[in-house]
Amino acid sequence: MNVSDLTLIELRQRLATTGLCFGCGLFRIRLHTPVASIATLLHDLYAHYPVYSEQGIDDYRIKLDWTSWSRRWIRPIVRFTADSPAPFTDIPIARALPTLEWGTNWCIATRAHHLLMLHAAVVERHGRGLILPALPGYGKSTLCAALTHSHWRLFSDEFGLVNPEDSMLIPIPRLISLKNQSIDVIRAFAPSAHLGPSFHGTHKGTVAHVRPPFNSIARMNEPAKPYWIIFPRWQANAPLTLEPIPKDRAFMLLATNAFNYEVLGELAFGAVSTIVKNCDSYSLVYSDLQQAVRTIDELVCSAHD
């Protein structure tokens, strides 16, 4: 059963009582919230995620609740917690969904240390994984959303999860978060993309979320071998350049993009070494999204042939 198989009333009841237990990749997440407007958004944006039974061990128990009884009615304010208080300030109800998404990312980043976590988007095609490590503001999520709607399977726009034992990429196809002008860019690039509402006034500006295509969620238990590493950077009016990167430099760039490299130590060193050894690495500078996707597709097709 998926979230969309529940009626909105049933979803609200679960969220307000035992919690909605759903799967996202390796993780089993239980979400509690009495906030009816959040249930409506989740019913739409979480539609394809599988719903699990009450039995089983939850990886993360997340709660989004009113700060007090009175704040339900007077300038409504909600609070994010995850088994214990999280490092987020209480926020207006109008920005609850972005906080829920950032809070879930925080849970994974602070607790999933059995995996190497790269700050990278990851997509897959023909059984081969593409890692897109980048700093904030470099267009990583925008390029990921475009590829996801151009015959690539979404693993993540934020976390490149790697099994350190075999260096395989692990899917975690959560909502793709777009900011500011990227929202309209993706609406124009992929009219079929399922975007939620825009949330204004967050600490990252205006934010909207892309629902992962059904196929990406249906296949979220299928890992992939990394095959390419592309370090993207969007730059206004820049001509497109795709240049190979030497493996020693690729190693340093990829290692510094890991959230928990120091935590895993030797395991992280081995995983990054294996990935870089087996992958072709490139830097990509682009200003035209369609041209960037076309260039990546040509790279993949030449390798696949």
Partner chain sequence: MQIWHLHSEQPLRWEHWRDQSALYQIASGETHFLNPLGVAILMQLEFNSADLNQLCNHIAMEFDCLIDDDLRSQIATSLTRFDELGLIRCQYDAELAT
Contents of the next structure:
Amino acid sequence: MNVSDLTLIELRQRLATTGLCFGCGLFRIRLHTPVASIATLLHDLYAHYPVYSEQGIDDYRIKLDWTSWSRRWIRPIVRFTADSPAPFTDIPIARALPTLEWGTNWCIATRAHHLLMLHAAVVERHGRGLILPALPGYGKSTLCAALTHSHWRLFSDEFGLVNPEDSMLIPIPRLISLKNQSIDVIRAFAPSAHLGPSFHGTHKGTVAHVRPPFNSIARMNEPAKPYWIIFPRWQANAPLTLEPIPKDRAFMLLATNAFNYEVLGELAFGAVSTIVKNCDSYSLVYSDLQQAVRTIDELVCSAHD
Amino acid sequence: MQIWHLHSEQPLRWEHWRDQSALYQIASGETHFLNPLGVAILMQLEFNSADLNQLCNHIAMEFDCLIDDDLRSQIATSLTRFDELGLIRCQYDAELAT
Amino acid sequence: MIKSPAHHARTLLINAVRFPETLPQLTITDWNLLLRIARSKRLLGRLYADLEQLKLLETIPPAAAAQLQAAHNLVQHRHTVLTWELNRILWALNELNVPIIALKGTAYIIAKLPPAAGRFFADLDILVPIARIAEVEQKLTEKGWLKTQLNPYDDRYYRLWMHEIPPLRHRERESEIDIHHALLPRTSYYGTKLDTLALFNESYAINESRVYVLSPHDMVLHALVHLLLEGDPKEGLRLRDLIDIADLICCFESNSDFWENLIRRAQQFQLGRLLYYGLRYSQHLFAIKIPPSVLKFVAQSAPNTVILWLMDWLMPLALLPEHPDHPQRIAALARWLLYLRAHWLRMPPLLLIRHLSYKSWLRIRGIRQHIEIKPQDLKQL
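Could you switch over to the form predicted together with its partner chain, since the one displayed so far is the form predicted alone?
Everything in the complex follows now, all chains and molecules, and the chain you saw is the first one.
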């Protein structure tokens, strides 16, 4: 059963009582919230996630609650917590969803130390993984959303999860969060993309979320071997360039940009070495999204043939 | 004279590429990136403890260059830095004798 | 009889710590609860270590094993960071020939003592004779460590009244080092009796190096001081600190002179009352075995019956976990009362004003209460 199989009333009820238990990749998340407007958004954006039974071992218990009885009615404010009180500031109800998404990412980043967490988007095609590491603002999520709607399977737009034992990529198909002009760029690029409402005035400006395609969630338990690393960078009016980058540089960029490279120590050193050894690495500068996707497709097809 | 040794008995974990190498140091959990000179010095010490003169001779042979003040000072600087990072340690001849 | 949720939560955690071999029999629902409580008490790494030693990790639900593995990886990383920082301190102080005692977590790790297993340690604490502390600080700053920037007033207050100097941090590494010259602040009632030189006289060297650890009896007393005098208002007394004490006692009791030395030192340092409480609650909660003669001796330091009755009621409330879905006001009150007590003993009221500036120093040190969730925070963890 998926979230979309619940009626909105059933979903609200679960969220407000035992919590909605659902699966995202390897993780089992239990989400509590009495906020009805959040339930409506989740019914749409979380539609494809499988609903789990109430009994199970939760990886993350996440709660979005009214800060107080009175703040429910006058300028409503909600609070994000995870297990115990989390050190987060309260937020107006209008920005609850972006906070829920960032807060959940925060929980994963601080706790999933059984896995190596690269700071990267990951997609897969023909069983081969493409890692798109990037610094924020370089257009990683935009490119990831575009690829996800052009025959690629979404693994993640934020966490390149790696099993440190065998260096395989592990999917965690969470919502793709798009910022500012990227929102319209993706609407134009992929009319089939399912976007949630735009939230204005967040730290990142305007934010909207792309729902992961059904296929990405249905196959979220299938890992993939990494094959390519492309460091993308969007630059206005720049002609497209795709240049191989040396392995030592790829190693350094991947390791220094990971969430928990230090924590995993030797395991992480081994895993990043293996990834870099097995992957062709490139840097991609682009201004035109269509052209960037086409270039990546060509690269992949030449490897596949 | 100072004799330089690798800091710990645990083997170093290397990853070599064309221009650079990465080194994982088990005791500290740190990853270091090294240029070919650094690699040559550490790999020589991995093989055998040595003093500055012996290292200079070895490096000059490996890189096919002359031993001049510049090379000596580069090697000496690298050794100081490796000592600070805890990759190597030094012992004096006198200490060895006792 | 229907047990209260709080009782169930407490029993679950205590049994997990005392009888890890029974963990494979837990139901999924109990695992779910246990992982939440153990996380809040920072004991996940401990459960991993116990199960690993018993070779039982394969027999528990994979989702539970994954969470324990994650905690274990974090703990191992901390151990590496702390032992390496100590290694570098010894390197920097090589020429000084000053004795150094590693305290608490770092001591357990380098002396390979049972409390180290699976335990997350935040800080590196070392003890140095007060006469040498200026030299040590000077040498470390020459060799790449940086001082915490404090205004002169705070700095002076700190050096005058505290039992440590403002922490140092290496310019290239993250960990902070706390350099102590005593185990307790001079302001503390107990602090004046706890003689650092006496501690050095009975400490012993690790691997023939210049780093020492406290003797078994002093180590137990220090753990008691840490448990009973250094609480946290929200967390109350830390259960893991009591577990450290129980672990240490179980490890040292086979030394023929351990109990004798423990009693002698408790008398010398006037820590009889603390020892009484420590032994009492280690026995109540973890059923550790204490010779009758020792019990008889420490009973002389027992408080009056009213206080004892109160402590017997407060201590388990403050130490043991609550059921996360059924928090009790009374437990929060107990934690707060015991924190106040610890504070009172550490710091007489006359110093409270000065203490406020110490608190503000803590804020400078960057213990933020609230942070705003931003996507970029993810990279700054």
